[in-house]
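As structure tokens, one chain now follows by itself in the form predicted on its own.
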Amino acid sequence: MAVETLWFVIVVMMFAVYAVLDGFDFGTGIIYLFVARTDEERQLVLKAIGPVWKGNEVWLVAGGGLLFLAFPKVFAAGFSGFYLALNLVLWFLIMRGLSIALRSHLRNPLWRTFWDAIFSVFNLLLAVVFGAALGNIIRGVPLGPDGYFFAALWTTFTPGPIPGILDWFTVFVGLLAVAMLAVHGANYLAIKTDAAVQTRARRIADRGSWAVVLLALMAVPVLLFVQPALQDGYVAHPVGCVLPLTVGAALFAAQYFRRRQRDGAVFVSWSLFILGSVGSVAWGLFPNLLIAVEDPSSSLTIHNSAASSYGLRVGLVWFGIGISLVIGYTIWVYVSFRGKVEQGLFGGPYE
């Protein structure tokens, strides 16, 4: 395997794992106001994600850093072209953290209700923006011959030669992301809570999963309509068909285990569904990283945007050391805080 291909796999895996780990944090926030109806229940939900949500964000930072290391031209083009969207992501992440911390400063019901609403709304917006970002990568961007572009928030609201960040396709992908992560968060809460919160989480996961199945079935022809090149990767390398098959099998397994109320197995199955979905898209796009909508020859690929071979090989050594620390810390946190959360288990901003 060429070193550029290996780094493509590494970068995709970093963002895919982030989608799974911080994805259930987003999902918990999306359903927060519905699954928890009293202040005590909302404290419980926040305690379920409290020990892990900051650590989960490390995977996003690490993924961005590795993208810069391996494919600096893509990093530069993406951060310049999506400048507005990335600033929105930054503020949404800040507001999510502030909402958790500030709600505990006063015990006034109105104060806490306000910050609870902020927490839920900004988790919803983050899911939409990250989904729309994936939609932009699939659809393509107005890359020029110099490898740079600028994308307005919206233009004609349709995919075309000068697309905006938001159009009907990217909004559709954003809504699919919201549905997927809402169910993911509900599956997580079904593991970490009990009583009324667990019952509501299971109900949301059960109903939401059917919405995801419907949207996912709609997504297949829509993706091929907007970006026909997605099928090229599968034509060239048919072994990649195992990824969409994994997506279907994971959905089936999640429904099977849900009927038997095996919450842990449902969560694992849904995590595989998310990983398989990201992997399926990446397989179709390979070797492209940013597709130029006007002139495909201007697209940034793993070949024309990669760092030097020497740098990539040295980077593999440091990546091995760094990822070992991240994985070790992640495992330690999840093992340390395994089991269901209880009132009063943690102190700090979750009370």
The other form holds:
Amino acid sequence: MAVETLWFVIVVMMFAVYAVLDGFDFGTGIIYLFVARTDEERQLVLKAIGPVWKGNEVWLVAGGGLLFLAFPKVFAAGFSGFYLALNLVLWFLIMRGLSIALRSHLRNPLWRTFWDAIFSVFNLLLAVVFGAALGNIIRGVPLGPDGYFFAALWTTFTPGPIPGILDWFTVFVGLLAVAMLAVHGANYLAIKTDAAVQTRARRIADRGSWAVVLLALMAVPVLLFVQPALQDGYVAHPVGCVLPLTVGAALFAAQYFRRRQRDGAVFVSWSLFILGSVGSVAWGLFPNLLIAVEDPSSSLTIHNSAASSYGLRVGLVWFGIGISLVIGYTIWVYVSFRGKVEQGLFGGPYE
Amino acid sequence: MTSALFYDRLQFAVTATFHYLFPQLTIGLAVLIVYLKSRAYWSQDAHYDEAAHFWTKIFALSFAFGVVTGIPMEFQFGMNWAKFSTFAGGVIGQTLAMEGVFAFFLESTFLGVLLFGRKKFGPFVQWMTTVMLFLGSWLSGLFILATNAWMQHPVAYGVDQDGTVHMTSLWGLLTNPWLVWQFTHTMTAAVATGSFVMASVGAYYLLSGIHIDAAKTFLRTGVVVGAIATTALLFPTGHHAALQVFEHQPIKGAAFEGLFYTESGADLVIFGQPNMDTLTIDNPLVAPKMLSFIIHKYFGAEIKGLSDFPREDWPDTMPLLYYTYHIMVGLGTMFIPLMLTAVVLLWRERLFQARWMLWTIMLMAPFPYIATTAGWMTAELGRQPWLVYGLFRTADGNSPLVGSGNVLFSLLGFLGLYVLLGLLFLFLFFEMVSRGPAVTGGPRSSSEPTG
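Starting from the form predicted on its own shown above, please give the structure in the form predicted together with its partner chain.
After this comes the whole thing, all chains and molecules, with the earlier chain placed first.
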């Protein structure tokens, strides 16, 4: 396998893992106001993500850094082209991060209610924007021959030759992301909590998951309609069909385990469902990283945007070491904090 | 003045300046927390454990603000500086990605462990966790500074046919000679910030007559470490950082010293305002021939002045650069006698009664922040008009299709958000300080406000 291909896989994996890990933080936030009603319940929910959410967020930052390392032209074109959307992402991440960090600092109920609302709203918005971002990458962007583009927030709301960041397709992907991650968060809380919160989380996950099934079934024809080139990756490498099959199987398994209330198995299946979805899209897009809507020859691929081969090879070495360490201590943390979060005297980190 | 480039530069300056207010405290505190936690671990002393825990909470607060303001830094490379990212990604992509993989993960993961694992883990794991936190924050500094060092003094690169650069040696990039003094100087400055803040909180408690035991520990630790750090800031780290500027970036050196004309036996300007029309210093106060002596250890040595270089290579904000440099050096020079006096008082066991000194220490806390900010402005304004020194001009680096209206939009958004963030941080910081550390042996956590 060429080293560029390996880096394509690494970058996709970083963002896919980000979607799974920070995804349940987003999901927890989306359902937060409904799943947890009293102050004690909300502290409990925040405690469920408390020890891990910061680490989860790093997958985005590290993924961005690795994209920069491996495909600098894509980093430059994509980040400047999605300038407006990324500013929103940054502001939303700031508000989301602050709300978790600051909410429990004061006992004042108004202070807590305020940050509760901020936490929920900005997690919802982040899920929409990240979903829409994926939609943009699938649909393609108005890349010029010089390798740059600039996308307005919206234009005609249709994926035409001058597409905006928001059109009916990307909004659809955004909503799909919200539904998927809301269920993901509910699955997580079903594992981490008990009593009333767990009951509500399971109910939300149950209803939400059927909405996801419906949206996912709609998504298949919509995706192929908006970006027929998605088939190319599968035609070129049919073995990739295992990915969409995994998506289907994982979704089926999640619903199966859900009926037996096996929360752990549901969470794992749903995570696989998210990983598989991102992977399926990536397989279809390969070797493209950014598709040009007008002239396919302007598309940025792993071949015309990769860094030098020395940089990619040496990067592979240290990345292998570094990510092994990260995976090692991340698993240690998740194992250490496994089990239900306890209600009690303890209200958060700032005891 | 209202080109996209201007707003791009202003936005990066604003967001970077604001961001660095937070990491410098966490980098500095990380060392002090490891010290306190080690004392607690080896002497089984709960007093030090409570002290470490108190500062871990402050660390966490500063870290939270550091993270949310730090993510925009990485993103802005691509968002606002697309042409620069295309040009230099083959080199600085390495160090930025390493920062994420080796440092940011470590710091973020173990901060969660430290905050939420206090009842879950034994003393050894907690001690190890603080060491990991220290390692994470210092490695983070190393990789970010390696990135900046390459922009100040590019090494280990080759130029491709399309004009972009690629890395020729990762080892060379990480052992950039520029990095040695930049790293030690910057990290020492962060330790100074941490120790000043710790000493300041201690002084506040002692003057208020509350948390007396904790206050004395904070003061002792802060003053001793502060004295070492401020001294090391001037020599050897600051001195050598200046020497390498004069060796590799003579225009920057001449500009921040206010030296317009080449002189043998150049004076050291201590005070005065650069006059850009006459190219002189108004009402100068100088130390005769001292600049030559400091740089070349010889009073008659020749130092190149600005006028020996083409004007388009001058830093485009020369007077501001001159002021930030003098603010940095001026404050740094005042810190040393202050902290040494405090150490002498401590040694003579008079510090805790010397109210004038406690007042001074308490009020000094903001000044290391001003000095580090001025220091970074010196490094970065002095790098102009280059984005990568001698290789790539700032004017060629910004995103071609992001217009000035859109950059102003985001700049205003950041300004508004950061004013809110600054107020929130100060409010919560003072709130945590007034709540104070837990009393050793007394009822813990349960009696305190949760959260």
